[in-house]
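A single chain, nothing else alongside it, follows as structure tokens in the form predicted alone.
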Amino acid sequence: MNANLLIPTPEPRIARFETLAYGMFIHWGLYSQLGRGEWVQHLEHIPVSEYAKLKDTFTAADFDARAIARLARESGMKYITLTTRHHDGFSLYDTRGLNDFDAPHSPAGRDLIAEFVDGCRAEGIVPFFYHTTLDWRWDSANCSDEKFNEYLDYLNDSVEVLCANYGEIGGLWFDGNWSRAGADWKEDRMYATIRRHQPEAMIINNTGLDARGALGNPELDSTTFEQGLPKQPNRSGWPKYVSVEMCQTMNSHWGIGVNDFNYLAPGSIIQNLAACRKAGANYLLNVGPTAGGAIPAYETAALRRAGDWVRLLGDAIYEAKPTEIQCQGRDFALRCGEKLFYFVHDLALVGDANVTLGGNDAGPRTLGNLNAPIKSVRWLDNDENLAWTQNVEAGIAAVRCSGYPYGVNLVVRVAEVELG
């Protein structure tokens, strides 16, 4: 084989990131007080001076960082990415003299990122920092080159504040370079600043809706799929192993939309998480806290319910890796050591026809390109052993998948296949 076509080995920080698997994204800031999404200032043409008055009513009265981290943990999430500063330029952290447009200079009167980091560590959650590169207060998308370079100095100094004052973090997640296409964003300088303070931090820079999965600066550690299911990349010949992450909203907004009623159901969350892991991608699912900083009730309940499903699977979500095994329909198999985790979709209920909807879809399902001999197959949720047959030489197996008993529907059911 040509050495140039080998798949590179992931650096330790990237390998660790992939085992985090499932994270919470949080978009929260001044815009949350208006309840019309995080782009409200731009879309409604609110003057910068008028919008800035929202700082005077920002209290963070309901922000409990540890409770949010506990919710993430109980929902099966391993990390949280929080907006330390969004496009409106308001910082949830102490900018330490760069300006006074930050949480410590608001009625909140405190460094909310310090609280966030402490809360995450108390609950065993890895903290990540979102930081905008687009800034409407600076008019960074349209200002002169001279002012833009001044802005980049400010941006670099802001990132250094985050990297130097909160201990070890999981990574930084940037967003906004697409706003000034073709500009020299001085990425090398900013990433060098991060590496100087946080050598093990993931560096991610969102490529946006129009460039999902695109590679960027060589220092970046993950591609992004914003609001779109990821595809497993062919990393053959890549100079560096780069991971994959999909970020998605619970409704149609990143920041809270009080009149947005179109939320993901727990079943959809489960299917999307499974689809991400099929591609070896992390799933970063967003919530939009209230003006005071609390996670709304529906989002809390939906995350907890999906978390019940995650607890049934254990290592299947976090440690297992994609395989080349061929499955029917949306089914797929992940591998962890000498075990396969077989994710089965569209499995109907079985039971009395007078009360059971969906018919009987129990029966054999085939797996191809499977040359290792099978020792046993069982459902993870109830330990039921499943019948199977296999032709090892042909690389074909069939598993008789029992349907859901009445009162059960896991959306995606997972079987553990022990190999021998």
Ligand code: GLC
Contents of the next structure:
Amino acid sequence: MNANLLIPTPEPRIARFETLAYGMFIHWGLYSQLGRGEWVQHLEHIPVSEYAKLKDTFTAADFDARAIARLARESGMKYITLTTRHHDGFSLYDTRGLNDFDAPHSPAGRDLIAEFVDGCRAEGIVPFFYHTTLDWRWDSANCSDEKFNEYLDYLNDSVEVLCANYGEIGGLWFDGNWSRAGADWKEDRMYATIRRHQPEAMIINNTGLDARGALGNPELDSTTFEQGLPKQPNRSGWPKYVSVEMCQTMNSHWGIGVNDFNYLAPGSIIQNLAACRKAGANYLLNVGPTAGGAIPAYETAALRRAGDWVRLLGDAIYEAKPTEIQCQGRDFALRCGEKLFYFVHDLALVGDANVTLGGNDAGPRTLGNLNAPIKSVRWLDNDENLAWTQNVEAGIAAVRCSGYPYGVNLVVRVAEVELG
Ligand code: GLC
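Okay, that one was the form predicted alone. Can I see the form predicted together with this ligand too?
Below is the whole assembly, all chains and molecules, this chain first.
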């Protein structure tokens, strides 16, 4: 505990989670065969018995966990959060007798979560388990309290199966407590189950679209910002340091939507990742695999392209932390030891008036609340040194940010500022 500010120090697992920075969210299940998103059963009122037939055609023929983990790694991501069970109640893992609505009892005939953790570990990716708490097979949102309590026993047993059989995992990511607001979800019991088997696992529980950034049960290690840019919380006086994560769809759906064309481009992914890090938050970007379990071509390409940008930045994305330094517009500075990483947006393309619009370079940009003397400033991508002026006493500096030479547009350009 830092006595001056009363900002709690993060526990090691939470500090480690923050350095994972960028992760892949995967929504994959029976619904992927229909291609209309993961809520299709509920939204189209498909009866439980009818929907259950999708199990008979679930082959996982194209699911290559190692290849997915490699894609994540090569795209600059450090973790993957996979739907081990979504609201339809189908488990990608072997429920070990809890029911037979799981991948081993489908034509896939495999424990896909065992494959997932193995694939992640082989590529140095940390596996996280998404697990629903809302279950349409149990009608968990509307059933009687008695049935709900029976369901909670089943849910707790399910979570125990996941915690006890797959080695050390990065964490559990729950979703659905918003579906039965005010109910006693027996969270303490479930989190104790997790801590018993996985003391170092992060415990996250999605607060949903209406309560982004809300704190919950004291065992929870991160807040969630579903589909919204996170803000850096004021942690003064918090009983424990809780991290922040923003999860987002790459188009408008979590599970694959074959007629959804509303994709993020790499430029937007870069800006969103930057905006998350500005707030010290992790960015969990979703992909919806095909029926067979392959990551579709557009998602693969977009992730790889954004990954090329992440690579230009070295450790800046993972290690550097938010600062109080004031920057212009959307610009911001992160700090890592004696270095600042200065994230500059909206730079002009310089060149020739016949080929670029707004051909002047961007000129000086000011930084405030910066009291340490600057030793050097250079762009990370091309090592170009940038001129600066500074009034250390006033805490003000100005850096002459050159624009992009024709042939380059990084969307967000990052300078390393060495402090003396
Ligand atoms: C929502 C949806 C769900 C999705 C989740 C991801 O709560 O119910 O389908 O898994 O958000 O954040």
